[in-house]
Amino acid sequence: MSKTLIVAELQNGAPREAALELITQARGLGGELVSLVIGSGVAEAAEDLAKRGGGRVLAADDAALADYTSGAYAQAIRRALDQESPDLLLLSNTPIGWDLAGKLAAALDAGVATDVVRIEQEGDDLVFIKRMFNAKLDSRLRVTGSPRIATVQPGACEAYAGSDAGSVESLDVSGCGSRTVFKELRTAAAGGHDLTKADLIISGGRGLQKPENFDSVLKPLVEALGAQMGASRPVVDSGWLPHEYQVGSSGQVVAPKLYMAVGISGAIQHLVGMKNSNFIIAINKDADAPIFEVADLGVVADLFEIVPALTEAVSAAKGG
């Protein structure tokens, strides 16, 4: 691979951790690395990224790019592509990445692989690996066109921790505009179920089979331990629990002292949200469930037998 261009998203004026993970993926392929930072007043963020392994960093700095619109950002990326002619374009698998990847692929008639967890070099070709069927299978994809485009799942690899000094240069993005008009950014008010401050979290997945079992099976253990209840995305998507219970990349990111995953197989989106927990216990009847890859203690058993027994043991130990 001769050259990779990554689009480094910013959050609160600084590179997101997902941007540093793109650096890890790109450096693993070898070749030249170029990073693109888009926004208004991004000089400091660009310098930061250059110091943290971003290679040659292009700063697309213009007042018209202060707020995200797909049209303006896509034009800025096209300017970088025209200037650099990379073989591979990497974006984070985030709402912005999803929005831009398809737009750019259509405009460039280029192949795109989404939700990728790993990229491998095979001779002169690239293979994009993504997990399927609730992470039970890995799909190996090859794409055509130039550049090849991929969105990488946040949390799929470690953020780059090196300090390779790069450089920063300005990218001319004058005239980049969009027919879309940014109106406002609304942040959801904090609900009454804030898992980010919880020391103990017990999350349930589809293994609980039906919503009633959250009350009859899981809730007694949650109450016995004085924990808070969480859930996987499929549970929330099915309407079993509100979104504020969801742990994962599209829910709440948590780091409690103890995280217990009950009936959760462990798709990468969920692992991103809880992998920094101090101690992880997983209960699942599938010994090959990905959740066991990050668990400190794994129990391969029927949760409908283990959870009530554990609840009884906890209650007995507390004298209840």
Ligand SMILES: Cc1cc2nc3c(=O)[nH]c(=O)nc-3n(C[C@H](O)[C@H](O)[C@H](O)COP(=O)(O)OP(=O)(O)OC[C@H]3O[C@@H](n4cnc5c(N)ncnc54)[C@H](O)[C@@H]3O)c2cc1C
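None of these values were measured; they are calculated from a predicted model. Positions refer to the first chain, counted from 1. Take the two forms, find the largest set of C-alpha atoms that superpose within 1.5 Å, and that set is the rigid core. What changes on going to the form predicted together with this ligand:
- With the core superposed, Pro234 shows a C-alpha displacement of at least 2 Å between the two forms.
- For Gln209, a C-alpha deviation of 2 angstroms or more is recorded between the two forms after rigid-core alignment.
- Relative to the superposed core, Ala14 undergoes a C-alpha shift smaller than 2 Å between the two forms.
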Contents of the next structure:
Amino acid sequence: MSKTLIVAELQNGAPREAALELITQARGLGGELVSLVIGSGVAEAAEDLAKRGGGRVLAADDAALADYTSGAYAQAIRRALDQESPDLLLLSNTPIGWDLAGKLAAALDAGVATDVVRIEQEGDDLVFIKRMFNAKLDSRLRVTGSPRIATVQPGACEAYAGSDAGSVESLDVSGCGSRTVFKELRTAAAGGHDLTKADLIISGGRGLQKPENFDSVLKPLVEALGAQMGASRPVVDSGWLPHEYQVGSSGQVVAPKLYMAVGISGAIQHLVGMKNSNFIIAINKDADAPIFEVADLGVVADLFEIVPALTEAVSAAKGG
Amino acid sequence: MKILVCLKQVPHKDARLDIAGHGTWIDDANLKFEINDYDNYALEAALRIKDAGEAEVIVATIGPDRVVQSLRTALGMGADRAVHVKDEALEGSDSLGVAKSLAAIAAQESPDLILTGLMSDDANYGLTGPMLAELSGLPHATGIVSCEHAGESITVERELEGGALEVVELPLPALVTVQTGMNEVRYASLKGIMQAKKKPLETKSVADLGLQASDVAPKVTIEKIYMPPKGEGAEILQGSAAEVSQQLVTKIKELGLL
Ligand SMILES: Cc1cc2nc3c(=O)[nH]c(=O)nc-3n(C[C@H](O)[C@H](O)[C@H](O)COP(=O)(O)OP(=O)(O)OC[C@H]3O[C@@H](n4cnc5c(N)ncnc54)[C@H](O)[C@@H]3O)c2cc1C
Ligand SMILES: Nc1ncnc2c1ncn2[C@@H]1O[C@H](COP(=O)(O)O)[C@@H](O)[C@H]1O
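Switch from the form predicted alone to the form predicted together with this ligand and print that structure.
Every component of the complex follows; first up is the chain already shown.
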């Protein structure tokens, strides 16, 4: 690949992990690397990125870019594209990345692949590997147009750890504006159900089928083990449990001594919230469920048989 | 106020997924289909705006004959009319081809607000909404979990990571893509289903939209779809429920948790 432009997202004024992962992806393809940092007062972050292997770093620094807006950020990226004419544009698959990827692709009439886990070079062409059907299947995508655009799943590769120092240039982004108006950021409300400190979490998913089953099937096991109850997103979306029970990218990120996933398929957004647990047990009737890829122990069976039997065995073990 | 909701029909969440002979998509011959979950929440959001005042809700979908069923369901829930785009030219189409077709509908209808789902549960692209916004010259916000409509603008909460939210105001006309859990989705009542039969449902071809097959030719093609390679994976316990439970208890003890 001759030239890749990455959009490096910042967090608390520094390049976020996902940005360093984009460097890994881009460097894996070879060729020239240009990084774009967008915001207000980003000089330090741009220097930091240059030191951490970001290649030539363009700093798009303007008061109008202080808060994220799709309009202004898309314009800033288009200025960089006009100046650099890269063959590939990489963003992270984050709320910013998925807000911009489709918009840019439509504006440029370019091909785009989202939530990519791997990019392979085949001769002059690139193939993008992406999960589909909530991680149950993988796909190989062929993308045409220039530039090709892709968003890369955070955590899909290691953050770049080299120290090949690059340089920083400023990019003229005066006049970038947006019709969407940023109002405020609301941080996650501190709930009364903090899972981050729990030693043992038993989470139920859509496989539990109805809210009553959380009380009648899952809760007895949770109580017998003195565990905390967690849940996947559909459980919370359906109002079966409050949001503070949700584990995953848009819920809590946990790492207990033992995490038990019951009737949870293992979509990536759930996995990022629990895959660093010390030990993982999964109960699912589908032997191909992706949760078994991250679990240490698995039971392929009907949870409505296993969970009551396990509850009984735990009670017996405690009694004896 | 005129609201356009884009719906995609996708395989049922509990459907068994088998890969088709050509290897580029799943075998959908005997599958059960349903409205994409995210789109149910989008439709519900539109119907709530309608319930709160004056609004016409139009649902649009692109797909083969079977998708009419989903449009009927949406009409049964309370949408006023439906547009179905069906064309051979769209069969191998990608997100941009779909978005261009939807943009042509939007150009004909001039809605004040367009709603789509954040992503489709089958392909998981998350592209169509922002593409449609760009092609229609509209401001947009993705992954919203609330929407308040006041006069010439809407104020939405966008979901970020870890439960954080971003509040954004968009002048109308605008497009938003909806995240699951935004509201409580209604069911189509029996009365609604009866009424739906009389509601207008138009079928259009690519040519009816003023487009040519070349306009919707894909820039992205799925070369292959396959079961993810298995890694080491979990050790799978064998035996009866009681035997498996004993093994789990042993493990939980080993971990010092019992
Ligand atoms: C931006 C974004 C953020 C998201 N954030 C999160 C998040 O924070 N947390 C999260 O969890 N998800 C999140 N999701 C949703 C995620 O993509 C999945 O949709 C979700 O994790 C699926 O939940 P599930 O596994 O409970 O349901 P499903 O995927 O429907 O899985 C249900 C499982 O139950 C099994 N099952 C059914 N019946 C039985 C039975 N009787 N016995 C045993 N097993 C059974 C099935 O085999 C299946 O594997 C997010 C998605 C997006 C796009
Ligand atoms: N064929 C289609 N017909 C109508 N709407 C669609 C279609 N495909 C995608 N959409 C809309 O775009 C959203 C995102 O889909 P995708 O970009 O495929 O992930 C869906 O939730 C729908 O609202």
